[in-house]
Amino acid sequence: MAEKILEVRDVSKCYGGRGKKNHEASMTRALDHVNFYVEQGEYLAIMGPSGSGKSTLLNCIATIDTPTSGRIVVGGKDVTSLRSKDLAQFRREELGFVFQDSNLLDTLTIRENIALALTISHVPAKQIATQVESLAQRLNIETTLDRYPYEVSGGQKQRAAAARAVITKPHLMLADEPTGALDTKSARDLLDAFAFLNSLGTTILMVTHDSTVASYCERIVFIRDGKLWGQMRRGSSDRRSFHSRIVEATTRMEEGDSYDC
């Protein structure tokens, strides 16, 4: 069995509520018990209606926001126990991040915004240029290394947005709705760079409500009202079939079936 690379273990979030004499009744629960793991080298996307609590469950994992019970390990370390001061240094070491706004820096190149994290961390200047420029190679993104942010498309800064997210060979790559702002063969494009990723062996966590966006991936987890409603995975089945499944999922989920798909 592969290494346990995420542990999410009977994670709850709850908002609103001021003081003690709260009832647990008076406050909203945007995570009710939620329990699933991600293996080493798995490529796995969450879904759910607006509003089901993905985006606050990978807040959760990014330590970006804090569950009210529950514990999540990456990597072996239970981040929910990590002091403030540590979280900024777990964050650059442990974790890649890929938003649907790449994030990048207009001030920096796309080259120094790849090797930011490398720079921030001191490696030697002539390792972080072979780094780079070998992944960017990689992504087909190594004309745009001397160009800013600005100067570029917007498929061309999301897939140096992955490359910045995984040079430092982080144990977990998140990804928040990271297609959301492209068109189709962008979209694709960033797909393919992560399927190559991680072939590479980066394991990458995706949040999407696109069920073409998730078909890329290997497993589907399924929330609903901030709950675990389902898994899924993709199997023998290729990428066409495994579509129409989770399609299916998707809209017997959204019309408040149970799962048996």
Contents of the next structure:
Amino acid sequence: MAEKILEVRDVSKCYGGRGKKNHEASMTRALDHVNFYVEQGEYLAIMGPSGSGKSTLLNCIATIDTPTSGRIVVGGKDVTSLRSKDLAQFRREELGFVFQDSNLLDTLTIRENIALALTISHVPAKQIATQVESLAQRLNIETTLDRYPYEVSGGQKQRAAAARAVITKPHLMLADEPTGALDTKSARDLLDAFAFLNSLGTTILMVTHDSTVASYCERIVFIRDGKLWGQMRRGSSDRRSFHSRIVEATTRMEEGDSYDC
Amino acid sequence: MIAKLALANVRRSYKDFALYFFTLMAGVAVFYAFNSITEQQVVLSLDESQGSMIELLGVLINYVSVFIVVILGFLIVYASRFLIKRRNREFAIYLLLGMPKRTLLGITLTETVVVGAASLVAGLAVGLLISQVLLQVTALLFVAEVEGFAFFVAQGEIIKTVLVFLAIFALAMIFNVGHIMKAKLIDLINAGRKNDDIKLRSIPLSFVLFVMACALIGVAYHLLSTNGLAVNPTFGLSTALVCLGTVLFFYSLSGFLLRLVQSIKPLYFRGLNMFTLRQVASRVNTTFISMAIICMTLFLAITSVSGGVGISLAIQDSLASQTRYDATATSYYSPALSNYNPAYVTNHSYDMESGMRDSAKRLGLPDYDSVVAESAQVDYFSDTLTYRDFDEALGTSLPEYAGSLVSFGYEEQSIPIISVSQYNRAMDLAGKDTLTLAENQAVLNSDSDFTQEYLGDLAHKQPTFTVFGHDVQVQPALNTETYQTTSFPNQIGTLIVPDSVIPEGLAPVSSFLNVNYTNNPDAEQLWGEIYNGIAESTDENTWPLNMGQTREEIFSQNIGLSTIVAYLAIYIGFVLVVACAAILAIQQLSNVSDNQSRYQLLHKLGAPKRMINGALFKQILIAFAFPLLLGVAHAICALQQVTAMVQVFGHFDIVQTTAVSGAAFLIVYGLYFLLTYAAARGMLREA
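Complement to the form predicted alone: the form predicted together with its partner chain:
What follows is the entire complex, opening with the chain shown before.
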């Protein structure tokens, strides 16, 4: 069995209810005893309707938010016990992010945006140049390197953001609705790029509500009302039939059925 | 309801308001404190000449205050507009909820009133404290008593301060009302989302422009240093060039810095350096004009404070050496003057003491000997020796040294000659070292910065001049002693020669009589009576007196003069610096608040807090440091010329004065820098 890159153990997240009166009643549970893991080299999607708690889960894993109880272990390190000083270092070294809106700095060129992740870690300038060039070439954005974000397409921006996320060779790449702002063609290009990065060994965890996007993954974890609802593996089936299975599952999930696949 | 919302708003965004409040308070405090000087004479026991000095200072401060009010008005309008614009989203919510624009106006007006009233009260309180200090300083300088131990309150000035600032607040409100009335809801809602207009300019072009800017400034410096401060087309040209150069400098600065650091890859690709530089570069469109204006304003402030404090120090500095005797009286033996009777003067064989004693008796004035304990007379003789001879001996001319201040036709002016025994007698009386000269030696004397360098070089050449038929060789060291009591150094060049050189019985051109009083407590007043009585007498048989100054007079005049100059310089300088620093602070804070999402992203990418704060620090430092650095460079160049002009007042130590005023500047400026950095950090922490 492959090494576990991410372990989510019994994680709960509650909002509100800090007052003493009606302690339990006024509390909102965004995450309710969630358990799952991601193995080295996996390509996994978390799916769920809006309000299901999937973004909260991603934020907790990304160390941007902290769970109320439970543990999150990334690469053998318990991130819930890290102090804020070490968190920055942890994010820098172990995690890569791709956001819905690419979140590139519009004052920097694409090259500089990708390099930023490395300069923060004080990687020598010579290494930065060669690493950025070769990765850009593989993601097919080498011609855009010296342009500014507002001069390139949305798809190119997202691929640049993906490049920035993986250039530090993190244990885990987190993507939050990465295709949310893209047209179909650009979305497919980005997902191809993700598949390619995954084939190189990058572990990818993606949050989405789009079943087409999810069908590119190998495994899908469903989440509803803060609870794990079930999971599904692509296995040997092709993407198209995997897609119809996902649609079927999400329909049932949204109708309130209990999981039975 | 309106008041409640407004108060809550102020309390909630007190960090935004803090800088605004601080600036308002400083403005009010300084405005009141300096204007209160005009009413100081009410509580100070001043004599007539001191009183008139304070009155003059008051008039000048009133004039300067008009200029100050314009600056403060601009600053306050600018700052309050910034505060309003930052809150567009908040206003949008009020309007969306159906609040009428009139109520919205009510809220913002109440806010302005609350902050304005608070800062006015706090400012007046601080101003009252500062005015006590200023009062004590004036009292100390004028050696005057503060009558009664009371807290000094200038009621008239309080009313004036309140009225002026109410007018400024009203102006700021009018601008804000205009902004809100014009605003469309859709624009307000989108205000936060609106992207800055990114127009990154070609970086090589910036590089070329920067080199051009430096060249323009260099040419302007060169023109100024060769031309001096004379008002002519060249001066206009150098002013225009320096303005153009400064604007261009700030237009191209960020591009140049970017290009420079980009060429050093290990530096550029290190930490957040590229982010910081790009951040600075992205703001250049909106900031380069104001940066240039701030730079020029700082330049004005530094020059005015350094120049003012410099003049003031020069006056104080030369005071000691110029007031060695209790009094000096001067007589010109010129037939053109009406009170000159050659027969009377010859009868007394050109002895001023004997002449004055006799004249006083004749006019029924107080007894001369009851006032004067000891005296020393110095006679000026004249031969054919002129500045033309000096120029020829030195091989260059006086204007080469002293520039445009030399009057036309100076070459024909003859050099005063004095005897070494009279010089020594004067030095004896002052308790100073005397001179010994051999038969063929002479010494050059000057106590004025105006000619000291020129005469020093001349003396160094040890030229020989023929004086009254004797050849005398000038000794290499220039003598700089002052042998009279005078309000400003005016011995621009004298030749001290052995007594034997001066022909027996030759009539002097003019004489000074230096006197020290007896221990009679009324000596100063009695001397005044004698001097004025003789000088103003129309009686033919009295001694001719043309000029007289006493140590006490000079002290009160000069201290008054130097106080005026220093007060004005500090007043103007302080307000200008506060205005510049406040505008920079506001710009930087709005910059940080507009770009919070960028800093958030850095945080998500795992940049440590220290690194992000470091980037913030560098960015704010660049904005604060460059206008100051260029302003200082301009000021140093201009002060070189000012130095030449204020030499008339005495020795001007440019290094010392610039250091003193520079330090005072850096404290205020630095305080704003630190406040800005702290506020910016606070903004990021909140987000």
